[in-house]
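The chain below stands alone and is given as structure tokens, in the form predicted alone.
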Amino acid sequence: MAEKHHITAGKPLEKQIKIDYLARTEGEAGIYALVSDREVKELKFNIWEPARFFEGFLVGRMYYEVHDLVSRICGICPVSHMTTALRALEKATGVIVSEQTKTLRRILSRSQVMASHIIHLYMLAVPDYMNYESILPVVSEYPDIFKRFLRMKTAANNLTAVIGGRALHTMTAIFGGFTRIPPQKQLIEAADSLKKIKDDALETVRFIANLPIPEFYSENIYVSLKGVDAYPVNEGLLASTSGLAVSEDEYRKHFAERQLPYTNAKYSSLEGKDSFMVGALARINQNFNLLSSDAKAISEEVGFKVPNHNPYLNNLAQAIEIVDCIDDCTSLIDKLHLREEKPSYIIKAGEAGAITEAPRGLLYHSYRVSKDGVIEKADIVTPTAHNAFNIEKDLNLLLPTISHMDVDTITMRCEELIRAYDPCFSCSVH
């Protein structure tokens, strides 16, 4: 809740800016911030979530337990944490995955992103740019846009569903390989379903991009995964719009994290210095051209141009890899042919570290296992872990534009610059 501006005796109006809950985001985090002749005297942005230790318990645990206990880490991208860590203790033990896995990793990833960002624009975000404190005045008063959002996550949950065995933390996907193959009638019953709510998708892009979103330039470093013949998910280039392009087991030796004593999330930065963002704005920033044909179409259509520097339109990049996400699933399971397998491996000691692309944005996960398949050191980075200093340096930037507002509105545009970054803080202090 803001507080009002006050006035000391002999010193300039000053403007204290205090959040102790945000709210419409996962996990727990508020700002604290004093302005002055726009000037920020004082800023900190603090998520006071409870660290988690997930780290620490992993140690000790097996190589095929470690995918269920960290897709607990959250509850709505847990298929990205299951994922990256499959990818990176296959790696570390030498287990190559046939190319069947990948493609139904690649999907079920997909699916994930979609019904994520979906939940995001719909129930989180876009209360802010139509004055509502939540969803619920938006389901009254407008009820067919409300309808939409239901056909949408329906469908998205359905593919997820279809291939991980449930909607949420789903179970088919392990060590190897899957303990099931999706029926293919269902698969493409799941594609139709998708088909159905491309118009949606598209009205989504449209929707998005006339609501009222605060014109702010800030010119961030973007990074993301880099495709070469198609969108990044699961793998690709490491890489950066300041010229990093790196392989993901490099990841390393180029960022770092630090603890600050007022947040419990750790700040990453790049080459030891520089905050960054990630997720869905840095992906199109770096990967516009893999993006489908209607995609860029309907980018076109509503003037959204890379690159760009306004955080706050992270939430259109996000409708816009949504159309993306519709496009890609469906085209790659109406080549799919699926056939029955099962995972078949040898266990042998290494240590490795995957890179995936999770809604929010980057995802680190690394492990070094033992010659008997016990893992003996876990490191892991959260997409709102790798942008936590970068909200923090938007905020900065931000601040002193608005400083002449009233304390109510300068409060509500933090907020929604913060929640355009879909933040995740479970996440960050996992």
Second form
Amino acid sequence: MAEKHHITAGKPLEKQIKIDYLARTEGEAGIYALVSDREVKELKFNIWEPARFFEGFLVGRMYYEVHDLVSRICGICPVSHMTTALRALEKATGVIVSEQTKTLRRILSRSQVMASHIIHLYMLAVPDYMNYESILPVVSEYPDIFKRFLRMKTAANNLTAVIGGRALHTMTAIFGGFTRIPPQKQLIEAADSLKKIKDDALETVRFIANLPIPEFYSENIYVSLKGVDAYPVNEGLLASTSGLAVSEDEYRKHFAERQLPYTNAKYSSLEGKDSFMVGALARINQNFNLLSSDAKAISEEVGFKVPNHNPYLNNLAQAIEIVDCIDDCTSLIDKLHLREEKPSYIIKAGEAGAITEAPRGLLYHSYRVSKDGVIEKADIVTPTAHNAFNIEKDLNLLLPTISHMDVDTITMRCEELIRAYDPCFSCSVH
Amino acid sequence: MAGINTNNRVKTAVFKFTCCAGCQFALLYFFDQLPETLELLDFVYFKMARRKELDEPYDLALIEGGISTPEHIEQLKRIRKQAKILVAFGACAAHGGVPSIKDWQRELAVEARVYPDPLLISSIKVSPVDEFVKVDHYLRGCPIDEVEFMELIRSIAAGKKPYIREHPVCVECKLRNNICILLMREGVQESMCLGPVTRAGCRAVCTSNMRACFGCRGPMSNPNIPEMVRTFKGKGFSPKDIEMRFTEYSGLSNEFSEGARAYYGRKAPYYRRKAA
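Next, report the structure of the form predicted in complex with the partner chain; the form predicted alone has already been given.
Expanding to the full complex; the earlier chain stays at the top.
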């Protein structure tokens, strides 16, 4: 972080905001901005994370390994990449999976959303608002908060591991189903430990709502899946607050990507021009009525109303989603009667895409498969790639309103804003 | 271990290169499971966890990710000069990992499938860390294993040599009383198990979940690759299947690249890693 004021004759005071390597996010990005009195002279949101070319090298690989490989796009949301790829490939090849598989995938996805939100909130986002540079001082100075965080994280990770085999990079979900069905007893125990952290989750919503989160109004276009009778996770209508309501198959008709010279992430836009926001806030703005009754009640208690147009409050939306995840998972597990089943299928050629809600928002995977099961084309757009354009738009909107502040405060506000989006730069340059 | 004052916590810097950040994320995951191990480390630089810039010397460098840009090579060499101990942290740093699949195809063709103008992207072949600098310890796996991590960190803090296994995953799998996946299921992708040639240390986590080992920890010491290839072929797997399996996570290791080429009859023409 460098502080520089340029004062030259006849020119207004200019402030340079420079973050080379944004901390407490996943992956590598920085910003450079030059602001003078209520005017942004220059702004670059630079995602310099090295490109990894997944869409390139997946071509020529076999259908049965894609979900494992793409799960390595992200260390925090591997389950999302896995389930999205599986559904796209199964759709492309005409393979129908059982209701049990769909339910297990839903619980697995939601367990990962929970774990991701919990870690993002407590370890990555919150230290700013408590005036710390990391969570480390919180451990000794606020042991109750830290213990609450650990209890929640352990319960969420445990559920992922019971279904997925382990908490990080799960391996039981495969093309057509699962290699093994989790023992019902373990699943019920995992649900019991979820019920025990329900109060912690409610307390987390209150805790986040009481942090000194900046007031900032930015009326975005919100894009997410829209559920019919359940909060959207692995399927739903592709919908936006600007009126889009189409099936996932029409994604490419409405969303385009372009390459910019100063960043490795391609920028997504809606209908070729607009930036838009995806993530917890977008989901809640479009699906508030589908939240569990307790999630709705706590939203009301802390005064969170939809539509909400403060991107910093994406963090509060995440906290509310944790409550909903707990209610959803426990009620699904209570109703579940597991039986042994083995995937069986015949591979044929085809092409299809699938959209799911990853922790950070809308995730798109599409593949073309040959009759021998070889991948001929891969198209992946991640939540942070969707958000990158909007983050830049929000920074452009934010900077003039805070340009009178000192450089350190401006820098901090920018960092907080970007972190509120819960970006994953590794994902964005998949 | 040379030069580390065992009375103090080990000053540690975490560096990320080309990868999914899952292995450094694992450090955040281990917070509740391994607090007493993490307490041995003083993270002077760890961008995913703290804002603090690198402004003091460190003893231990944890290197996550493969090397895939010219700038990476320079940065890596600078880190090597500074660090007393350098650890290749995870499958990408140890063997290139999943992103190194790109090395088996024509570079520009791969890049052009992703970017309209690949020339704006600074990228070279993906290489493991030891292609450019000496590595003191390898913590393999995608992701790293917490028990092995504990062993390594405690050993470094105590100044002794860590016990990192060199035998195959099969040993750990048998110790867990698993039924052999390779023998049990015929011709199903899920039985294509690399356990007999892959280095242990993961506690056979995949095979214990009825999932074939995909070799994320790279080759064991002195593996019998031709026999592994013959076994797969005997079970009805195609040369394509065999090549895919050997190149998923550790294809850049000399042993696994030999397996990938064995029955395919194709030389990998765009692969230019020097022979060991």
